[in-house]
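Let's start with one chain on its own, the form predicted alone, as structure tokens.
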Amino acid sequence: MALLEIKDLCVAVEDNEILKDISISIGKGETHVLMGPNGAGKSTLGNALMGNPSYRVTKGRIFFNGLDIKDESPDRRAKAGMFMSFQNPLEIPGISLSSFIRNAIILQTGQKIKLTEFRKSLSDNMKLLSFDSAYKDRDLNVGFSGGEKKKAEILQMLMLKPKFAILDETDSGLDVDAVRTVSEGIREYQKQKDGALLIITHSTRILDSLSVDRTHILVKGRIVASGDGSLVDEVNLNGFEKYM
């Protein structure tokens, strides 16, 4: 049984249909890549999967762990083990990065976490991401650079250990060193036994050092091609012109 099953999904924003008959099946432990030119609808799919109310499902089904979640709220999807890192993370004054992550873990699991255990795990993951430990006490994303915001998103993923993670344009706006660091965090997540990934991107930089099981090309709201990891290399060489 697939961990995530998307069947004939159509999604609209207001009266504008963005996605048309999307079908993707993602198994436990698999890494899928969704690529396409700007405006293809890639981020729309991520938001629809997480239940963002601005994105209206007009047709199709979404199954997660065998359960139909099409009508579930975003918080229930998160508690079920879904996670999404955002292309433009929000700033949240008044709550530190550390407190935000700890509260998120408690809400997700329904159980308290030992403070010493939490602090050690947070410290280890921040070191992995070359993330200055002082940021744990700063307000979430307030005054963070673009790279620091993306590191904070990957840090949340590593700490929450979701069953399924959507990474939306995580490499957008990052320099070479930051992309390398974020990729290290993604590889660490891939070591999780059953954790699955959907990496949404229009470039290939973040994929250079990652293992990819399936690649999907999205153009004008439709999946126009699917294949294995070699499809990433083809796009890297020839772009999306042949699919337009």
Contents of the next structure:
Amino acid sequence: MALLEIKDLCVAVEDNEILKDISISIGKGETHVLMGPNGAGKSTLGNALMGNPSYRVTKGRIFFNGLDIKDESPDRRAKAGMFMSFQNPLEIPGISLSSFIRNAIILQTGQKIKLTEFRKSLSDNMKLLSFDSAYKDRDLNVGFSGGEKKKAEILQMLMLKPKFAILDETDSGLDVDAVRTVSEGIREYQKQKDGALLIITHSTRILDSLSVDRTHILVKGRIVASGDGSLVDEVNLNGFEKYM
Amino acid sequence: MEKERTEVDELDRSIYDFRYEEKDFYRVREGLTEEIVLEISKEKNDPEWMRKKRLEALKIYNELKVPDWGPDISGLNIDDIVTYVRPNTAMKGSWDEVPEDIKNTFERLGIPQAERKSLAGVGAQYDSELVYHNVKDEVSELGVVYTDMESALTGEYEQMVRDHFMKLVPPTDHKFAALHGAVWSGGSFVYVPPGVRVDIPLQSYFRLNAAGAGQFEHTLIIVSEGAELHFIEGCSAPKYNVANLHAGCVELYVGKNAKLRYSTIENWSKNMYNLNTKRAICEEGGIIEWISGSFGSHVSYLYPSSILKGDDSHAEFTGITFAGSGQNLDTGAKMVHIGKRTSSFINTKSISKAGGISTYRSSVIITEGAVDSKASVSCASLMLDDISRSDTVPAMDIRTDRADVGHEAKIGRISDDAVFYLMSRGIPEEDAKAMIVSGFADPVSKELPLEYAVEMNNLIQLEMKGAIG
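Can you swap the form predicted alone for the form predicted together with the partner chain?
Shown next: the complete complex, the earlier chain at its head.
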């Protein structure tokens, strides 16, 4: 049984249908890549999977771990083991990055986490991401640069240990070094937690050092091609033109 | 999935909403006549000058009109309000001697614990009179006077009280200042001698227990040259079906190079008309800092004002207002620059939900002589739904071109994207919204002493529960 099963999914924003009949099946620990030109509807799929109320599922079903989650709220989806790294993470004043992560862990698991254990794990993961430890005491994303925001997203992923994570344009706006450290974090997630991934991207830089199981090409709201990791190289060479 | 739905307004406020039978108390009849004013004066053993002042104030009260520019107060009929209710006890200096039901009231509100932990002195007022008063010895030894107004009126500080009482807020100021002048009782008198710094805060707590009553406490604080003080005021009342009235008066005198911080957490019940007047005057180099949290009351008119009389004096006002269902809270601040190089900062946050109305109203006046002064106003409002309202009415009157004045106003709604972001991390909708509101309030909570910051956060959580559904 697949971990995530998307069946004939149609998604609308207000009255515009953006996604049409999307079917994707992602197994435990698998890494899938969703590529496509700007405006194809890639982020729409991520938001619909995570349950953003602005994105309305008009048809089709989403199963996670065998459960139909189409009508579940985003927090219930997160508790079930889903995660999304946002393209534009929001700034939340009044709560520090560290206490936010700790609160989220407690709310998701319903269990207290030992402070020493939490601090150690946070500090290890921040090191892995070359993320200045001073940021843990700063208000969540407030005044963070683009790169720091993305690192904070990956840090949350590593700390919350989801079974499945959507990375929405995590590489956009990052310089070469930042892409490398963020990839490092993603590899750690693949390796250590056996986590499944849907990586949404319109470039391929972030994929250079990652192993990819499946690639899907999304154009004008439809999946026009699917293949293994080699499809990434093909797109790299020829672009999306032949699918348009 | 079943959403948690709570009826907030009455149910969850139970920590404030309990009340005790009012038995064997002395209370005057409802309404306001010369006879009643004289009865209060006699009951309180006023000196002659105070008796005269009360009668003058009554005359002014009868001449003045009810304000017509703010929230509707036609639900308030002074003929139904009892202006004086004396609890059946004299003021105690030891907590053990306070009568059981009154003691229980304050213990449920956490007052004695707070005193033991972090306060230099406490006064607790129940209805019209202070029932408990205690100041730590080390504070008294510094020459600091912290006592109830009645004792101050007849003791060795009588002349000082007479020189200051309702001089800053004269009864002619507005109708409810006049009412206060006629029927005031209870409250605190604080005097800090020159150069004395009181490191730990003094606190007074006002509790109105009686139904259909008014509370008219008077707070008079004099901080002498080079001295420093932090004074905290807390207020609460249980909910009755009849209107209650709070028309207190706070007068603060900040001496040359002195500093006073005045913090308030007001959590009156939601049938209270809170028509309170607070004013401070600063001499040369003096500093006044107001911290103000308004959560309760049915209607509030509250604009603490600072008169920057001395050169280089400075005022800061940091406030938060939270208006829920059935509440119309009109709050803000007033700054009057008179001295040269004076500066003032206003920073307020207001939140409205479930049909509540929150209005920010302020006035900054820079007089002709207040050259090289600076004033900055920043007000932000957050509306949690479509039926709530938020307005800002900032007025500025600048009479010199040698002044630096800034103003920034923001009105916003809680962002759906931010709620989704937090929910995607496993945080339920209610908690996500409470987190955003707490974050919005954070610049104010940071300014409060720890216990009060915790109380404020609890109040926000309380108000946010049931915000959805």
